[in-house]
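Just one chain follows, in the form predicted on its own, and it is written as structure tokens.
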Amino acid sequence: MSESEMAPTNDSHRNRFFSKISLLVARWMIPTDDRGRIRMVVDSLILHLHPSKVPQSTLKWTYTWGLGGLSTLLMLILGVSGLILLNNYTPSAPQAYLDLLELRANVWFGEWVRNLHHWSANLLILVAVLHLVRVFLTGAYRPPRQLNWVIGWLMLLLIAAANFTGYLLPWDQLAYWAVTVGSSLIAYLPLVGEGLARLALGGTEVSTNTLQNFYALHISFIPLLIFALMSYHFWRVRKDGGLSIPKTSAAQEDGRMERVTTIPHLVQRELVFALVWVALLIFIAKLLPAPLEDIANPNLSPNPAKAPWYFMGFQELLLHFHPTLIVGLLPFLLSILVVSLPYWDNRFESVGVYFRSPKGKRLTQLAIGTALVVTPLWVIADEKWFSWVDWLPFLPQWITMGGLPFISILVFFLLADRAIERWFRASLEERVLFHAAFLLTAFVVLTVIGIFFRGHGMALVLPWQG
């Protein structure tokens, strides 16, 4: 018997297996009269989020890697664990820190719940970034999905804000000084930076007012925005025709009717995926305690004082460029490029195809390899030898650390774009892929350098020396 003939048999065995488990659970937990009604409600909820049938090719987990579903699962875990933590927390200094000590010592499963909340929040940032990267690599941001792409970008920014506001709540040394450094980045914004920083901090420095502001944002405003955007995001996915698939696959799907029902085929996979991740997170929360240092002391600054890990790339860049460029101009230009991307990179032929083409895959590999080599070499050169400030001391720093470096970077990318177009005969979408892969890899390298290779006075050190 061929493999194609065996596949339906294997699927039917799995379906019967999951059906038996579901039936046993239902008989044990739910009264007979209520089972039908509950099943109808659950099925209606599932079909509200999913179409009744999905292309069979989209069931391959290596296409989406389950990143969107995992983001949703993490949000639910954060919501439930956050509500539990609320009952044992007071947003005032120093009581916030004392509450965490009480939580660890005397509340049943208190430390485990906090660990689960902490690691789920950190994982959510990684998963959200990877989800956005997956959408970019498959060209799934193109019309009619351009609005969902923008919503995804906004949710990523809100997730970062949720993590940042929650970072201060333990009120220990790590949180206090990380937020002090992180909030100082806001002050570098042109014109409005100092006002926004003062508004967020509730004064001129991190204090009890800051703790209360961050607490209010963390438990109400930001989560409500995320859940509202997430609900609309799900609706748009279905409105826009579900997951994007390659044109060739779409034609095959329409011709051969290779579609399967959402219940049970997709739901079973989502259920197993969710259970595996819940078990993994439970294990991580049991094994790795969330960090908690000594109580916050404004008079005892650690050396070095670092921002939260997801802002370390920006802190590293601040060592090399003018703050206005890093905090103001570059994030603004990046947001403009991300939001406008579906409107000028809108070829439909490669939608749903990873890396656009074989050439696009090779260019992506070239970009990643180049960034892995060039970025640390540039950091070392800029730290040891290269300095516009020393070479041109008569010019203001906004030129020597802002204008000139920015022009140099712009020229580098223009020359690289011209070379790629000429040598590889790359299309616009393939060149966009190269530049995006280079920038993302470079930022990851800068983040790693900031976390592990910056020691006393933010000097470059080896991790085992610093």
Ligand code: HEM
Contents of the next structure:
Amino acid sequence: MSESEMAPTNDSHRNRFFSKISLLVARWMIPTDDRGRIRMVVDSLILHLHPSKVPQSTLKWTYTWGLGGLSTLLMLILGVSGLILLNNYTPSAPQAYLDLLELRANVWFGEWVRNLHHWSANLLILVAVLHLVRVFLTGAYRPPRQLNWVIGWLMLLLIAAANFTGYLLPWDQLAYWAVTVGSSLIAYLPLVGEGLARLALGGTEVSTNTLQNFYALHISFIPLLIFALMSYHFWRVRKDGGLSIPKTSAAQEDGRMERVTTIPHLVQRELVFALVWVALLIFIAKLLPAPLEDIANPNLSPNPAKAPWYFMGFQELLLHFHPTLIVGLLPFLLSILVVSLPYWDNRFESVGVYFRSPKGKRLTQLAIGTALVVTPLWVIADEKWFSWVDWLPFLPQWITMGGLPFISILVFFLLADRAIERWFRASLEERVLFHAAFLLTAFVVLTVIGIFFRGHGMALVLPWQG
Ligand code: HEM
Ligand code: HEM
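I have the form predicted on its own already, so could you send the form predicted together with this ligand?
Every component of the complex follows; first up is the chain already shown.
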């Protein structure tokens, strides 16, 4: 060993010095009896959330990617920053907008708290969807976790609702017109749509009434419901036997699955992960201001008027299909599929294994690749050449823009299903994986097209052409 390695460095001296000082200060500030008690309180708080021991394999970072934990952290940040924002916000037009100008200009850290709330809310949508994707890819929705899968789905819908109601609160042009477009989607719901839209808006168009309705939902009902469901979600994770793990893992087959204590092994990892994310968010909120355009003007509609980014996939679909199909039938069928999934795709053997099998992984790649090519081609073809409405002008639109395209897409999926079953000898669970990967990728592509490739009058344009 070289001399320099043997000799203690200045840094290690300094570190030891600081840790001794902090220990002394802690000892001096907290009497011995209390230290034990505080430790007990903290430990028992942690052990209310976690079991005392967890399987070593579930600590692996690349299994959960910390996405459930990050959703929790973002919800907590939203709750706290939301409560702070309440201090300087009046839910009436135009005062709401003036309050935000005041917040930006004269309130200490006001803009920073708003940025934190804004970016955390947008990030939460992405992170919750990625958490859903991870749960799906590892088959963790299967029994006994089917109820948690449904609770998670409900929470995702509520997160979208929280984001949508929050979107209006700044009362600028962006908020006003995005919410006008977004709520016009609700009105397309068959039978109840118009009534529901009128109820949400508190009239026929977005107004101060809408602001007050959205505000009430945004700061009480929706977050309280999410926090209540979150507590149940955590409890169920424990009740369902902890995180899903591969049934076939050698250790489990031997009956000697290795477990480690939650404190410190899991808690230490969670703490570091949370601190890194808090630091990142603080940094983002400092660098990137949340958008604030001119004050809302009901007489000056921007062209194009777009919904919030997370609804752009639906807005893009509305350009191609009958609204009842997109706002009524599609969400209905999707919800039935999602909720019933754990009951008919329930093979226990592949739970905890990413992509089910090597073949499942290849099929997922194939589905993503196909969707990346087919979706933009289909959008262009439908815009330029394909038009049931022009070909069959004597038929009502619910057939030419609803029934006929719906049946053609169904036939496409049935043919694709037959093909992968025959050529790849894919099992039911691998076929489900293929279709889900295709649908999700197609929706992401539609969202990107809606956000970046739609210009004046919602015509297809290249992003740099405006
Ligand atoms: C699921 C949780 C939540 C989500 C996803 C969410 C989302 C949002 C969004 C997207 C905005 C618009 C931000 C902007 O661009 O300025 C907003 C604004 C606001 N939120 Fe939340 N929020 C949540 C929870 C809360 C809670 C719990 C409160 C208060 C108790 C709250 C109070 C506010 C207030 C006062 C505003 C208006 C100020 C502003 O626009 O900056 N939020 N929220
Ligand atoms: C506010 C939103 C959510 C929060 C805070 C949350 C939190 C968590 C946490 C902390 C875990 C355990 C650790 C992990 O898997 O990362 C978990 C597991 C789980 N979550 Fe979520 N989650 C949310 C949304 C969702 C969604 C949208 C779904 C699916 C539709 C879902 C379904 C599940 C399932 C099935 C498990 C058990 C996974 C397993 O055993 O491997 N969650 N969630």
